[in-house]
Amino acid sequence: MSTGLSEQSAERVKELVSGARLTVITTHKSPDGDAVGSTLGLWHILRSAGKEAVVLVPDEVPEFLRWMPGFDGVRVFSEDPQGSSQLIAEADLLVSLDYNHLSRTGPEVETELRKSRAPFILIDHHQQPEAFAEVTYSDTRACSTAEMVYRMAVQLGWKDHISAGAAECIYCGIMTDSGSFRFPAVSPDTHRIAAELMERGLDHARVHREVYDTNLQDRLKLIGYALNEKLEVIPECAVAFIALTRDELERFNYRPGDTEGLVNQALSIRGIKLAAFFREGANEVKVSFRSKGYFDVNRFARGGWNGGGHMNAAGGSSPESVEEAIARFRIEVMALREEILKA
């Protein structure tokens, strides 16, 4: 069973919120649907409770999330450093939402962040978060931070404030996390909520369209090469991976967004317990983990990849070539075979 606030803490977020002139939220860099979700819809929460409030996102958001209530209010801070600067200069109140430390924004984000004398929020649901926020809410049992948007909303009297518009940035951010409500981390209050969400107007059904129902035929072609000549399996420890080059994703118009899912399709092959997805970036190469049953992908990704996030799925990076990232990961999965095995 999942968690709420703390008396203590859920009473100092309403004097928090309750005495700041402007909140600034804030997600993670590379936003994904719970990123997204969570943050617009705790936006449309405070601004029908009368509070001023932007949202802020490190950089681009992929195309099959900007139809969602509010985000044509969105700030971009790579669009527009120096306004981004000076908002997060102003803000009386800074939320931190979906991400446990403040290096998950980015350098240049982190950077000004960290330069704020405004006490941060910090809700999120993964494991081990940083302590730099005065108020943290922490819960790794938690399916997506967009649930517990909603949970700390009803806890606090919020309740009412949750709009139709809400709830749908809300469910996004759950149906998104969740893998469609089919991943462990589901629980019973989670298809509870989403009940809830539909009695105060969610149209879940186009909630789903607008995710996953408008593929541009450049997306679709990039997955369909990337399983039918990237796929790789190594089946003496249950492994398969998919990697793809800065020229192969630019052959196929590359948007932010468009190889997402496609770790999941390597680890739906019958018998694989481990599956990561490699992208060149400019400088780096991001890896996606994702595994079955007790293999630990968020120990893994924290023990030389940068990163972590779940158990069963997580992320990082390198800022190796692909090829040596790729040689590495297969010597790390070797090395570990008898765990993933026995997973």
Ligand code: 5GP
Given for the second form:
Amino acid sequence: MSTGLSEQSAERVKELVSGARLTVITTHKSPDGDAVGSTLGLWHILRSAGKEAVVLVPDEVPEFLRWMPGFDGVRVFSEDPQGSSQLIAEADLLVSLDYNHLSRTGPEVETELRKSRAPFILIDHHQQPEAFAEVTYSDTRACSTAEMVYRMAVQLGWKDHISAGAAECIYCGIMTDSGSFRFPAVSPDTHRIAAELMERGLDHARVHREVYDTNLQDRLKLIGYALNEKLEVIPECAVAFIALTRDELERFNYRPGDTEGLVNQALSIRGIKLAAFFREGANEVKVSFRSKGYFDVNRFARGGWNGGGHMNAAGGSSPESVEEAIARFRIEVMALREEILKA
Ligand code: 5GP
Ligand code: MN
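Switch over from the form predicted on its own to the form predicted together with this ligand, please.
After this comes the whole thing, all chains and molecules, with the earlier chain placed first.
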């Protein structure tokens, strides 16, 4: 069962929120459904409670998340570094959602956040949160940060501030981070929260449609190409992986979010215990890891891939070339073969 805030933390959150003039809500780089859903969910709640708040994301939000109510007011640091830095400087309360370390916001946002004298509230479900916040609400058993935002709102007596719009954002965070309610972290509580969100007027079918049924042809073709031409299986290690170079991505007019879920396709192969996805970026290779069972990809990502996440879903990056990263990955999984096979 997931937990709420301690009584002391709940009181402190109330004090900090009521004392703040401007609250800036931030999340991690390459924002996903939970990042955008939890920040906008909280934004709606604070606004309904009569507080001034702004959501600031480090970089571009994928198109399939831009339908969320309130998205028009979201500020994107990479699109306006100066204005965004000023916004952070003006904030007298900073809320960090869906990340466990300030470095997850990227070097520029991290620098600005570290300069601020404003108190932080951290709400997150990743393991080993950095101790930078005055209030840390960490629950590594929660399937999503959005679920935690909901629980906190109820605990603080803000339930009436959860409008249908807030409910849609929160539901989107839960739905995307739980793999549509199928990952092991989903609890009876998750379903209860989803039910309560529906009772608040959310159109769950719309949320699903906006996120999953708005593909462009290019994206489907990229996924088709990746599965048909780029999927590699290492059967003796129960490992499958896909790597895409910048050239390949450009061929299909890649846009952020287009390869979301691809790593899960690799993991879905019968008998595969560990899957990886490599995406060549401008200066680094971005990696995603997924596992079935007990192989801990959070530890694996922290080990050699400058990353982290959860036991069954983690990510990281590497300054190597794609070829080098794949070669190293092959060596690492070969060395961990027994551990992966018995997971
Ligand atoms: P994804 O593979 O979908 O990008 O991310 C899966 C999980 O790993 C998410 O929970 C995400 O927060 C975490 N993650 C992804 N990339 C990184 C990274 O570069 N560093 C860390 N610490 N965590 C990451
Ligand atoms: Mn999350």
